[in-house]
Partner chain sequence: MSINNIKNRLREFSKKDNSWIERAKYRKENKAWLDISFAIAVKVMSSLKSNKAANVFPKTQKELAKALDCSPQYVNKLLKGSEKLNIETISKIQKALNIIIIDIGLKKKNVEMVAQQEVIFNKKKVIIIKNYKKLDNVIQCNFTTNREHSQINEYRKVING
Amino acid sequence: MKIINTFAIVKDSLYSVQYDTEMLNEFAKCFELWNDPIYLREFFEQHKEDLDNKFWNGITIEEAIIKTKEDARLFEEELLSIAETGKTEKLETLSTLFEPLSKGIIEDFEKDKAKGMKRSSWLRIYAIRIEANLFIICGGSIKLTPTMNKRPHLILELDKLEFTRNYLQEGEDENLDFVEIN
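Can you give just this one chain, in the form predicted on its own?
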């Protein structure tokens, strides 16, 4: 895995990496997939056992597709809005949406997650927190299980978080001009 570029989603606030294995940056990729009914049908069919968990109240694949597309629309709007607002407002920053991936761990280049807007959302955006309103998106997923370490697509997201965190800590790339690294 290699990061080939970083993109400003909202300048001075929200950025996204692009990996050499992808055609799009991670922000664009997530929202494109979450709005693609063919991808969603294949995903939910592949993870039908997880979707059938009683936690999801017997939702059908058709209902899951509709729910995902609506939640993705609301989630993208909220991320963009708060990223912009957070540049001038101290009380509503991206830190109000994102939370540490692991409770109780506070560190530089913190691994964070944001959840979709709908109640019991399975949408996740994963990012590295640089400061209160400066985040670098490094992935996203549909998370149907309580933990991330039991499904290959979620383990990949953990790997991308760690890889991106290490990349940012090294800070030797000219694509990182937006980040002042100590």
Given for the second form:
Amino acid sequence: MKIINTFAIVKDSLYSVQYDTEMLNEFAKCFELWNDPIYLREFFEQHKEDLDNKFWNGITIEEAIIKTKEDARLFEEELLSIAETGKTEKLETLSTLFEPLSKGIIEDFEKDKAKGMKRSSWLRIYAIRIEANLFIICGGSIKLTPTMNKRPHLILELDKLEFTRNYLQEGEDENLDFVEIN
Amino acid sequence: MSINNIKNRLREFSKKDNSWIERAKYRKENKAWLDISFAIAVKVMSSLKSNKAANVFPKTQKELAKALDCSPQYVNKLLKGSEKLNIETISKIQKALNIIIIDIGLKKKNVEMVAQQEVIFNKKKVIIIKNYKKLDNVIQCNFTTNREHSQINEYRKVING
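Could you drop in the structure for the form predicted together with the partner chain? We only have the form predicted on its own so far.
What follows is the whole complex; the chain from before opens it.
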């Protein structure tokens, strides 16, 4: 794994890495994939068992694809609003949208339920918080399981976070936080 | 302070991203037709998958390309859900996969109403049927036997309840 570029999505506020294996930076890549029916079909076929978990109420692959695109649209519109004006319609900023990463204890779902599941989206964007309003995006995923550490594609996201933190800290002791938007 | 170092390095070495914001604006501005193109791609893919399970032609992108008389690259583009499809192409897809993407909404009741009105105007029943020159998307009603039939599968389902 190698970081070949960092991109400023919103100057002094939101950055994104680009890894050597990818044509796009991670932030742009997330939204391309979440709008690609071919990618989504393959993903949900591969993770059909997780989709069949009763938590998802018997959703079909087709429905899951359409839901992902719609969730991605809402997500993207919020971020576009922040990029253009610094805040969303609901007056959220990046610092309120990003939350500490819960790598996967059952609490994850209970926590979401407690905050009322404003949008039960399985989309995630992962980042490192450098300071209050400064984030660098390391990746994203479709998260169908409560935990991250039992699926290769989610473990990869944890690896990317770890790798990018090391890249930024260059061996110093800072220990920056992992965060996610969901 | 190392946070400042990180910040400065980011500021100095980061490129400006134009790709995401341009694409996001494009998706927002073109949402209406992109949604339709996406839905068609999803439906076509499902159809190919179920053909594959049943071992029915066409069951792959390559076979669909043959059926549509176009390149496999075009089929791939189509399945990416961002093509501005024209009616002719949609029509060919419907035929190749035996699915309905655009439903022109011809309802059984409407056809009966039309036929009944023509009867009111003193036309012979035989002439009414003959006047429907193209019987492809029609439910034909035989007034003598009071039986309906159609050449289209979807309408047969409607007739047979």
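Given the structure is predicted, the values throughout are model-derived calculations rather than measurements. For clarity, a rigid core is taken as the largest C-alpha set superposing within 1.5 Å between two forms. Numbering follows the first chain given and starts at 1.
Relative to the superposed core, residue 72 undergoes a Cα shift smaller than 2 Å between these two forms.
Residue displacement note: residue 82 has its CA displaced by at least 2 Å between these two forms (rigid core superposed).
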